[in-house]
Structure formats: structure tokens, C-alpha cells
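In C-alpha cells, the next block holds one chain alone, the form predicted on its own.
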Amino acid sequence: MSEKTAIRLENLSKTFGRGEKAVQAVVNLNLEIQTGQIFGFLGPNGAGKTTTIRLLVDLIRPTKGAAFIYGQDVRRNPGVLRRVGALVEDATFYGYLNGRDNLEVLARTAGNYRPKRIEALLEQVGLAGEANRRVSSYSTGMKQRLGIAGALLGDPELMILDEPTNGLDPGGRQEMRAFIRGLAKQAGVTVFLSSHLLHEVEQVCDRVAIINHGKIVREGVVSDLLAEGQAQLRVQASPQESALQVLQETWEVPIDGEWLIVSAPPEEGHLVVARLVTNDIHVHQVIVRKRTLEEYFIDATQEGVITKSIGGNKEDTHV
């Protein structure tokens, strides 16, 4: 392993509880992380993120298997460790400091103690306006922002996100986006994000694993996964009853509404536009839609565990 790779994980298991009340939380995963990704991983509640987070970061030991950071064993080898910041399930504080006193402790703690890191770091997340709050005072938000700047406060090579935009608005999620997209291309951090918000990892990660009852079921590079699977035409014409019998000499086309979705590949676009237009039938919209990220998320979950790769979302484009 290189430090082309920044996490690996070699049949990383996790078993609570013994006998037939043994729960086997996380199986046999095998995942390969690059330098310099932002990687989703996905799974519905129960499906073993968390668990998984916490295998990687050495808060509980594996029962079997092993996983790397950098190429070294966390559990041999914990000071790479300090290569990573992490923020794993909901951030916590002492809620009777101020935002700023909380992260003096944690930087005094690592020893590492910079005021104008520390500063610079609350600008960043936008918290600089609340640092004299106690941190009681704090939202879910709020807290999840410092939570962030915690886990900067060793200029991490590595990021480690679990539900990073828990509690925040609309807005806040947008501008958590950013910030991670930020991190990746501008500081060159890799970030390993877990999170059950689908339309927002299909906005910011290269990759992504998606975990069912504790095994990855499906796993590759976003744009690839979208592109699976059979689009759709999405065809408004008049009148639909005459275009609906034009087309059904040639595809299945059955009706949503005002739309008659023609199951016919992308570049056959221009086929079903002129068979129309040649039956004196007026085409007024002709849109292919692909599959999103939550569709593939949920045929994957659905499906079991057969591992295989995947591509990317449905979007509506015009042709």
C-alpha cells in the first residue's frame, strides 16, 4: 500500500454480542480509498456506517480483519491517527464554555495550540460571530459547525465525516458542500463522508460505497453509476392518444399524466421525434431522464448483497 492510498479496508469485521444474540454489525468489507477523493458512503439507518467509522478510527477493535490509513494498521500503528480529523456521529462539547474555549481545550489537548488557527478556523465555518456563546446555547447546527473546525484543527491530510450537515438548514447544507468541496480541491484533503442525504453526495463525492445489513453491495465512481441502468424518453405530445398508438408500434410506452414515457435508449430520440412529426402529431417537449442516486440507491438496497459497480442519477435533460 502507498500513500496513493489513503484508507484500505482487508475483510474488516464486526461482531457485537455472542452465541444467538450475536450481531454481526459489519462483514467482511473490502474497500480502497485514493488520495485525494471525496467518497460517499451510503447506507439506509442499521446498515453498519458508524460502525465502520469507528473500526477506522480505532474507537473499537475489529473482530477481524483490519484497516488501514496510509498504509498503516490503526490498531498497530495509532499515531497515524494524527493524520486524521474526524467527526464521528453527533458532535460534543462542554456545553458551559464558549465555541472558542472548546477548541483551545481540544487544541491544547492534542498539543497543538494555535490562536490564530483557531480564529481563522471559526471564520471558516461561520461560526466567528457566536465564539463567546456557550456552547448550550448552541443548534444542532451550530454544534456540528464546531464540530468541523474541531476536527480541522490538526490540518488533517484525511477527513473523516459522519452525517456532517446533521441540523443544517437548507443553506448551511449548501455551504457544507462547499466547504468540503474546498477541502478536496483547493487544500488537497481526502474526505470519507458518510451520510444518508443522497442528492447532496451525488453533488460532491467522485465515488461512493453503499453498505446494506453490513456488507457493500455496490461501489464506483458516481458518473459511472448513473449512467447504468435504461433511460427513459419522456415524451409530451398532441394528441396523445394518436401518439401513444404511433409509438407503440416500435416500444412499450405507457402514460404519466401529460407524459408518455417511451422506453427507448437516448440516441433513439431523433427516431421517435420523426415518427411523430411524420404522423402530423405536435411535439412539444422530449426530455431523457437517467436514474438518480436515491433510484439506485434504493434497487441497491433492495437487491441484497451481490457486489457490483455503479454509475450515477437520473437527471432530466432536453434533447
Given for the second form:
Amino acid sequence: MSEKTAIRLENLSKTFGRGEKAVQAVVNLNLEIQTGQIFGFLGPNGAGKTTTIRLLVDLIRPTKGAAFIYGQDVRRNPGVLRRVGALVEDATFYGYLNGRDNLEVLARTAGNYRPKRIEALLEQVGLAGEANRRVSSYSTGMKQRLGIAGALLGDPELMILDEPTNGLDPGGRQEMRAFIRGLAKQAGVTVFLSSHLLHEVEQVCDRVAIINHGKIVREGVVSDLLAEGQAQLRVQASPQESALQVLQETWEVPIDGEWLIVSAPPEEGHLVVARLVTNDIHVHQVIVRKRTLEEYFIDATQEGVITKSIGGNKEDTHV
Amino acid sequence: MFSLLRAEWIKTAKNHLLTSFLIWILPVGFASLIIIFTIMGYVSETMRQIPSAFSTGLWTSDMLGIWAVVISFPGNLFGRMMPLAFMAVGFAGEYQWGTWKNILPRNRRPLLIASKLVVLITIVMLSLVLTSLIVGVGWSVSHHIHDLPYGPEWSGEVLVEFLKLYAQTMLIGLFSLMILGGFAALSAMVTRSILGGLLLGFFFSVIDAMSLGALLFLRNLLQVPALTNLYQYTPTYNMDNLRHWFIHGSANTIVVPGFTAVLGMGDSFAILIMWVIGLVGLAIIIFQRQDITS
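Show the form predicted together with its partner chain, please, the one above being the form predicted on its own.
Next comes the full complex, and the chain you just saw is listed first.
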């Protein structure tokens, strides 16, 4: 495994508790993230995102499998984590200390205290003016920004960010997204971004993995994932029952209110219309709608356990 | 290591709520009492005698007496509660505040525990040294103001003897605080909460302080005479024994049924060091293997 691979998960599993009370938080995760990528880790709440991140930064030990960063097993060679900056779950600090002191404590604990770096980071995350205020008086968004500054203290090559836009207002979210993009594009930092905000991942990430019930259900390049299920052909016709009957002879046709969603590729649109017209059905509207990541995500997380890689190097595996 | 110590110092010393109520209350409290009693001495002739009632009349004994709260039974039964609470919050607070997760990588954890222990103990020691200085100087001034006798007279010999005894007392105090720190660290690691850490730490400390009574009770209950001798392995006995050696030049031979041990100074040092290594080592092992989930 070369330095080109920033993160590799090998059959990574974590079970909390024992016996009947055992909870499988993550199950046999396999994942490879290349250096320089912004990788999105999507999943609903409780899917296992934070557990995976805690395993990745060696805060918790796997029940089975291993996590590698730059080719090093994080359990056996924890020193490799010096190359990592992490914001795990919510940013937590000593509330009675001010922002600057908190960063100093973090830097000194990690053995990389540089006062100028702290000042620069406070400036960068927009907290220079608030650095002398107690963190207990910070808003959630300010704490998140301080958390980002804390993660950047050691000039990491890999940033692991767990829901970094939590608590930020829309403007703050936009800034954070631009900041993350800037990290990857300008500073060459690899970013592993966990989020349940699909819009965010769609805008920021190159590749994405979707996790549900502790298992990766999809993984691939964002654009490939979106293209995977063909764009939807949505038809409004009357009488709807007749139209449904006619179209179902050839395609799958779920109903969405007044719309019939025809599982035909857009280039077959004329065939759909022709079939309806020849059956004396009035066609009111036909539109082609591209799937959003949100729809993709809902499909993926509802389908159950299907591990599938697109645009990557893995073969399909259906369970 | 210096960087880690500095980080721990910032975290602890700047927690003003914690240090005010559990650490600085001691010197501030004694200073206030001495000032109040001195002022009250102006009210009447009877009240003028108050400093004599609260002081031993000897600055050497007054200054050394402050350390008794952490080193000797029965004073240590409750006297150790404040430093123990301070250290328990120092360790368990990290769980409650969710700040352990900021520490990467895992192999920093043993150093982190060690530096936290050093800083917490240093702060308590500073507070005790400061308090004994306040008591010595304060009572001296107070007695002088009210024309009360306060000795012994300053001389090179007195000073050397005092400093020797003070250093020995500080050493026992240091052992006491290291063992308390071990109790606090262990309790915090096991319970992962401030309240749990406090309660379990108090429990350990009380068990240690009351161990002789407990062993005597068990000896009588189980009819096993040798049980009392187990007391020689407790921190409380060995701190008392060291003190006895320093002051009297002989072992502390307790007159209780079944206790026959006569431990040398070196034995007590060894036992105390083993307690410290055992407690702190166990806390580090637990922490090192622990999943940080909060």
C-alpha cells in the first residue's frame, strides 16, 4: 500500500456490549480513499459514521479488522495519527478557558505548540476577535470553527471531519464548504468528511460512501452514483389508471401523486409517449428529472445491504 | 514533557472555580481566620487569648501541623477529601467535558496521565506550603501584636532542624498526595464521571484510613490473628511509620492485638512506592485500553 492511499479500512467491525445486549455499530467495512480526495461519508443518524471515525483515529478499538492511514495500522503505529487532524462529533473544549488557551492546550498536548500558527488559525476561522472570550460563551458554530482550527494545528495531511457544519447557519455552512474545498485544492489536504447533509456532500466531495446500519451500501464517484440509476421520466397523463396499465406492460411505473414515474431512460421518452397516444391516452406533460443525491441516498439506505462500487476498483457484490 | 506539563497547568490552574473551592480556600481560609482572630483580640482581654487557643504557640509546630491533614490518621480521614476531590475532578472532568477525544494518538495517554498527576500534586503541594507559610508568619505577627509568647527563637540550629523536619514532612505529604492521585485517577478511569470518581476515590481513601479498624474487626470476626498484620502494607501505616522514623528514629509499633510488624524506613518507602506505581500504573493500563466514546 503506497502513500497514495490515505485511508484503508479492512473488514473493520465494532461491536459494543456483549451477549444479548451486543450492538454491532459497524460491520466489515472495506474502503480505500486516495490522497488528495475529498471523500464524503454519508449516512443517517446512528448509521455508524462516528464509530467509524473513532476507529479511524484509534479512540476506540475494533472488534475485528483494521484501519490503515498512509499504510500504517493505526493501532500498531499510532504515531501516524500525527499526520491527521480530526474533529470528532461535536467540538468539545474546556469551557472555562478562552479560545486561544484551548488551542494552546491542544497544541502543547500534541507537542506542536507554535503561537504564530495559533494566531493564524484563529484569523483563518474568523475567531481572532473572540479569542479571549471563554469558550463556554461561544455559539455552537464558533465551537465548530474552533474545532477546525484545533484540527489544523499540526498542519495535517489528512483531515477527518465529523459533521463539521453542525450548528452553523447557512452562511457559515457555505463558508465551511469553501474552506474544506480550499484545504484540498490549495493545501493538498485529503479530507474525509462525514455528514448527513446530502447537499453538502454533493457540493464538496469527489467520492462518497453511504453507510447504513453499520454497513457500506454504496460507494463511488458522486457523479457516477447520480448517473447510476437513470434519470427519471415523469409523465402526467389521463386517465391515469389506463396510462399506468399500458406503461406497466413494458416498464416499472411507480406513482408519485399525479405523476407516473417511468423507469425508462430519457432516450426512450418518445416510445413512452407513442405507446400512450396509440392507446388514446392524453399526455399532458413529460419531463426528465435527474436524480438528486438525496433520492439516491434514500434509495440506498432503504434497499438494505448491497455493497456496490461504481467508478472504483471493486466489483459488485449483492447480498 | 514540558509542553504537556504546561498544557496541564493551563487546564488546571485556570479552572478558577475548581481551584478556588478546593485548593486556594485553604490558604485564604487560614489567612482570614488569623486576621479575624487578631482583630478580635482588640475587643477584650479574653478575646486577646484566642490566637493562643488556635495556635500551638510554636511557629515550627504550627507550620508542620498543616501537613497533618494529609498524612496522619485520623486527620487524613477527612483532610484528604479536598485534595482528593480536586484530583478526581482533574481526571474525571475530561470524561464529563468530552475532551479526551481531542488527544491523538493513543500512545500519548500514559504521558498525559503522568503529567496531569504531576501538575495536580504540584498545585496541592503549593497550596499546603503557602498555607503553612501564612500560618507561621500570620500567627507570629498576631502573637506579636497582642504581646503573646510565640517561639521558638530564631537561630541557625532551630532553622536547620525545622527545615529538615519540614522537608521530611513534605516528602510524606508527597507520598500521601501521590497515593490520593492514584485513587483519583483509578476512580475516574473506572467510573468515567466526576461524581463517580469522587465517590469511589473517597471510598478508597476511607478504606485506607480506616484499614486498621477494619482489619481488627475482620480478625475478631474470622478468628484469624494474623489478619491485623496486613495493616503494615497499607499506605496509612507506612506514612505514619515514616513519620515515626523521622521524628523518633524508630519504627511505629502500634499496640493492637496481633500487630507484630516492625518495618524499617526503607521498607516503608518501598511499600509506598509500590502503591504509587501500582495505582498509577493500573490507571494508565485501564486508560490505555479504554474506548473513548464520549
